[in-house]
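Have a look below at one chain only, the form predicted alone, in structure tokens format.
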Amino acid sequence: MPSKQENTEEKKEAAQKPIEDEDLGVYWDLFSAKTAIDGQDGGVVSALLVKGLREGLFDSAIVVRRVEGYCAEAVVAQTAEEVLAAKGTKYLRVDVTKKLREIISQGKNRIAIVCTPCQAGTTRKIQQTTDCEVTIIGLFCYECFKHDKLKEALQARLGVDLDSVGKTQVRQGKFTAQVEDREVSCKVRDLHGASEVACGFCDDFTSRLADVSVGSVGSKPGYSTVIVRSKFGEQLVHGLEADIAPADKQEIAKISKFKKQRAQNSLLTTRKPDLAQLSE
């Protein structure tokens, strides 16, 4: 019979092993958090970047900042002030990996990057070909939008100009936009025609290749769901000043399943090339 000490050691070892989940991917910890930063949901992404810069875990962070109406661009933040200037989610596809290659060529080698699941995969490939330390904070993402198409859709459905809106939010299947002192909203599925075509073939909702994944699904309003996926992710999250609460794993798994099924359906319904024509 194993001793009490042996049982304790076995439990400690088991607690240190990552969980392999079919819907959420591999992770070490899952919880909901709200920080003092007044950002998107619980302000967790901004808080992690500020913490990482101050503790020297990385010296640069690639973030997306809003410019000229509702347009957005990838920028490099090296201070807390620059991080906070870019807080808030922009539901547009912005190529942050191009900016990553750019600053690597300039000699930066300890970099954090905030990105969607598809770009997390590209980031890992870039990382494999360099000596850089890249920390990925991955965002939950069901789909992102094309600026011009989203602008047309919101004008037609809600009678508002996208470039004049303030904060936007996608939650529980609803797209909400703040216009001056009022909010307008519609169902996300009504904006399907404005989304990127490639999103229909992506089966990753929770950014499985990130060090830390963050999103609103699975948390109550005002909080962010946090999925810690690596040892470095644990180091980044450790000591984060935040109000911590349980996250609803089943709610996250539900959306993950939906996205995976949509990707499978997209592949099945896409017309296959005529092999005879390809051989001509």
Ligand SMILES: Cc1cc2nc3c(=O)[nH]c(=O)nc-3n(C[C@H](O)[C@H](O)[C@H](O)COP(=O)(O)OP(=O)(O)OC[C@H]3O[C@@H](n4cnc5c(N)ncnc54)[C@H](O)[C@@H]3O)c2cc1C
Given for the second form:
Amino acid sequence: MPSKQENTEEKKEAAQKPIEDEDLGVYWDLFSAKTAIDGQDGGVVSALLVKGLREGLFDSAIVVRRVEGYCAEAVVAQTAEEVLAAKGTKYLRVDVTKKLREIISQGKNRIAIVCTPCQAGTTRKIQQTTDCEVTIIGLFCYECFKHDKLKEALQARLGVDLDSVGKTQVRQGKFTAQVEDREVSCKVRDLHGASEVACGFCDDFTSRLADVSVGSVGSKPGYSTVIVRSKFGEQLVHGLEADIAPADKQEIAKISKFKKQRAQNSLLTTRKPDLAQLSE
Ligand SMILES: Cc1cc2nc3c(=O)[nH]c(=O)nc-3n(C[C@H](O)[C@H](O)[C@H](O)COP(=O)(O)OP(=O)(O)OC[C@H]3O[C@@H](n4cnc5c(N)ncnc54)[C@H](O)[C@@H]3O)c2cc1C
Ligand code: SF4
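Output the form predicted in complex with the named molecule next; the form predicted alone has already been displayed.
Next comes the full complex, this chain leading.
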């Protein structure tokens, strides 16, 4: 039996090591939070950006803002007002890493970026080839949509114009859109033809390469699930003003596994390459 002193040493050592989880990736902390910001879920992403800018952890943040109808683009926010103007999820693929390269080439070197898991990987690669400090806030992501296909699908299914909707939300298999003072919804499954084909091959649900990952799965409505993955992330989250609750790890693990399985199935059902053609 280990002595009391050995036990204490083990506990100390464990506290200095992150958890390595097969489904969630590497992390130090996992919880659910609701801030004073009325964001997509608990407003945690916007609150962290405002906090990071205020504390000087970075001086620019790459966020995604709606520009025309539901179309969105990557923009640079340097004030709390600019961060808040970009709150809310746009379920589209927006090229945030192009914006990152652009502002690095303009001399910016203390940057935060909000991105999907696939873009977190690209951002890490960019970070390795520059001397910039980049803080990655990675969103959970199961899939994203093509604007034109989603517009067609919503018109056909729900009789609404995507470019005139307010907030959109994907939760528990349901796609909901705010249309003036009412909500319309359908099953996400029914919009399948509108999603990006590449997403079917993607196996990262929780942004495993981010400093902090944020999503809604694992939390009750109005709360964000937060996964703190790096010391940088810990510094950013430390002192966040929010109502904190435990997150449901099993729920996150379930969707992560599901996404991995989907990627594997996509690969298995991909047409066998024609080797004769490849060697031509
Ligand atoms: C394409 C996509 C799919 C998602 N799918 C899921 C899912 O299946 N399950 C789940 O739990 N969560 C998913 N999320 C994350 C979830 O919708 C919320 O963004 C997250 O919970 C943060 O909420 P919040 O209230 O803290 O964010 P807020 O404080 O409202 O801030 C949201 C931030 O996200 C940025 N943003 C918005 N759209 C994009 C975009 N397309 N690309 C990059 N940044 C963007 C905004 O600029 C803003 O900074 C998805 C997000 C995206 C972009
Ligand atoms: S599902 Fe994967 S590839 Fe598609 S947007 Fe999300 S992270 Fe990127």
